[in-house]
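First, one chain by itself in structure tokens, the form predicted alone.
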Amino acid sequence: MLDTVHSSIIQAGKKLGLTDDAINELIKIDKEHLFKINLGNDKAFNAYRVQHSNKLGPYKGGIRFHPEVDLDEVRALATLMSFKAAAVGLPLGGAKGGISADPKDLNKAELEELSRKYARELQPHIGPDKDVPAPDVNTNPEIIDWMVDEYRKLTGDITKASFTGKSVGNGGSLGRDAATGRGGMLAFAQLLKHTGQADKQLTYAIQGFGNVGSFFSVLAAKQQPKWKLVAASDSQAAVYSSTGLNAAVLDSYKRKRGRFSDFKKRGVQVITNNELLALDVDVLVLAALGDALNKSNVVNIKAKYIVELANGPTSEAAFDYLTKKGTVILPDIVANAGGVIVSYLEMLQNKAGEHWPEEKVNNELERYMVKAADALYKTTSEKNVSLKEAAFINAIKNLTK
């Protein structure tokens, strides 16, 4: 993933006529924090926080708990965050954090200890005007609340603006849970308006029906009735129906910890994740992990549009193949920016001692996403480049003002 991110920056930088030194300055990481967390039961975990750039404002980026977290992944995601914030016009920098741990292997007391020790270790390097972490893969408002409390104990900070993605009762913003899925839906809908496809019937499949993917589809069912969900996957299997799936039913099933491999409903087939990726649909929404599309499976992709709701879900080789084929890819640094936008709105609320109604949050999110999608399409048209190149070009322009 790191090579793919760097390649995107280099290509966009060259399109703008930047020197090699200027491009390297955009790639350069400010600081890296690597440490080990030892729990009281002698379990030990590698932990990371990479701060890529604060040219536009305080570092911002999530924390993921996953056994495959490593330094290169965190570097890549931190870099992407800088460009994501810049691409959508936020006064924020980019960072990312992670712990090489599987929360499923920890009881609640161990998870809380791990979370608090992570915040304790990073306390000198983070804060409301320095670096504001947020939840990511396998982290949630409860984990963030523990970190906020630990930071408060160490610093006396009572704004709770030290982290975003908190529970609503602890200073979190309404609309945050749905923000990434909602933002992706809004950006894609705006892109369709620009390409004259807004009134067309579309079929779509979601790879990764977790928090982000489920909100995308549930909200699309309400606001985009011409989009038909025909397939969705979890980590083990996928469900498919040519006549359409009910997003709300799937969401309820998954929230009750149901597995798609066990899903039973007349007219619905259980298929493999690879079969889902190869479906003949108009739109493939990638909402799982990085490198979902790669050189081993890209030749099977038939979708006309790809929406990157996950971070880095399309490898460089897959991107090149699909772009030459004419597939339109809405890039992650715009498509999934809804989360960081509402995180920014949460920071504003915390610092002002306010708590906005959800309608106001959603309206602000829509304003940012529509503006970013418009700018994306404008650059694509003017420079005759892909949407991904346009996103990085727009980001670089903001980072080098």
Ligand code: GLU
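In this text the structure is predicted, and so the values were computed from the model without any measurement. Whichever C-alpha set is largest while still superposing within 1.5 Å between the two forms counts as the rigid core. Numbering follows the first chain given and starts at 1. Only residues modelled in both forms are compared. Compared with the form predicted together with glutamic acid:
- G40 is among the residues whose C-alpha shifts by 2 Å or more between these two forms once the rigid core is aligned.
- In sequence order, 40-42 is the sole run of at least 3 residues present in both forms whose Cα atoms shift by 2 Å or more between these two forms once the core is superposed.
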Contents of the next structure:
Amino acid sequence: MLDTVHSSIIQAGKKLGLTDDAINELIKIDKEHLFKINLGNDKAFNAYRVQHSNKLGPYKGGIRFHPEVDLDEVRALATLMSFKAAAVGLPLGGAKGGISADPKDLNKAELEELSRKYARELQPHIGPDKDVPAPDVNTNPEIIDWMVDEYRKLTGDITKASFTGKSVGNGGSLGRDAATGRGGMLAFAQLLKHTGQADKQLTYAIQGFGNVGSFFSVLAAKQQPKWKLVAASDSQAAVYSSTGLNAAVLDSYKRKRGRFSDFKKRGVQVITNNELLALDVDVLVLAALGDALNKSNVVNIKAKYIVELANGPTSEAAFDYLTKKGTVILPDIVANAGGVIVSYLEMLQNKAGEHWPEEKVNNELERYMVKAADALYKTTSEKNVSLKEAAFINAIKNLTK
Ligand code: GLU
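What I would like now is the form predicted together with glutamic acid, since the data block earlier showed the form predicted alone; can you produce it?
Everything in the complex follows now, all chains and molecules, and the chain you saw is the first one.
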């Protein structure tokens, strides 16, 4: 993924006529923090925080708990965060954290200890004006609340602006949980408006019906009646129905920890994740992990549009293949920026000691997303480049102002 991110920056930098030195400056990582977290009983994990750039504001970005987390992945994700914030006009920098642990292998007490030890180790390097971490894959408000508490104990900071994605009762923002899915839906709808497709009936499949994907579908069911959800997956299997799936039903099934492999309903088929990716749908929404589309499966993709709700879900080879074929890819750094946008709104609320109504948060999110999607479309048309190149061009313009 790191190579893909670097190529995107180099390509866009060259389009803007930047020198090699200026491009290297954009790629360069400011600081890397690597350490081991020991839980006893032979349980030790590699932990990371990579701070890519604070040119536009404090470092900002999530923390993921996943067995496949490694330094290069965290570097790539940290870099993407800087370009994401810049592409949507936020006064924030980019960072990312991770622990190479599978939370499924830990009990609650171990998960809490892991989270607190991570915050303790990082405390000197983070803070409301320095670096503000947030949730990402397999992390949630409960985990963030433990980290905030640990940070408070060590520093006495009571603003709670040291982390975002907190629970609502602990300084979190209303609308933060749905923000990434909502933002993706708004950005895609805005793109369709520009291409004159807003009134078309569309079928879509969603890879990864989790924290991000489920909100995209549930909100789309309410606000975009012309979009028909026909397939959705979890990490093991997918469900498919050509006549359409009910997002709210799938959402409550998953919230009760149901597995799609066991899902039973007349007219709904259980299929594999690879079968989902290869469906003949108009839109494929990628809301799982990085490199979901790669050299080995890209030839099967039939969708006309791809919405990258995950970070880095399309490898460079897959991106080149699809772009040549005419597939339109709404890139991650705009498509999934809703999360960090509402994180920024959470920081503003914490600093002002305010709690905004959900409607205000959602309106602000919409304003940012529509503006970013409009800017994206403008650059794509003016420069005759892909949406991804346009997103990086817009980001670089902000980063080099
Ligand atoms: N983890 C999310 C992302 O990748 C949100 C980051 C944040 O809110 O700081 O964009």
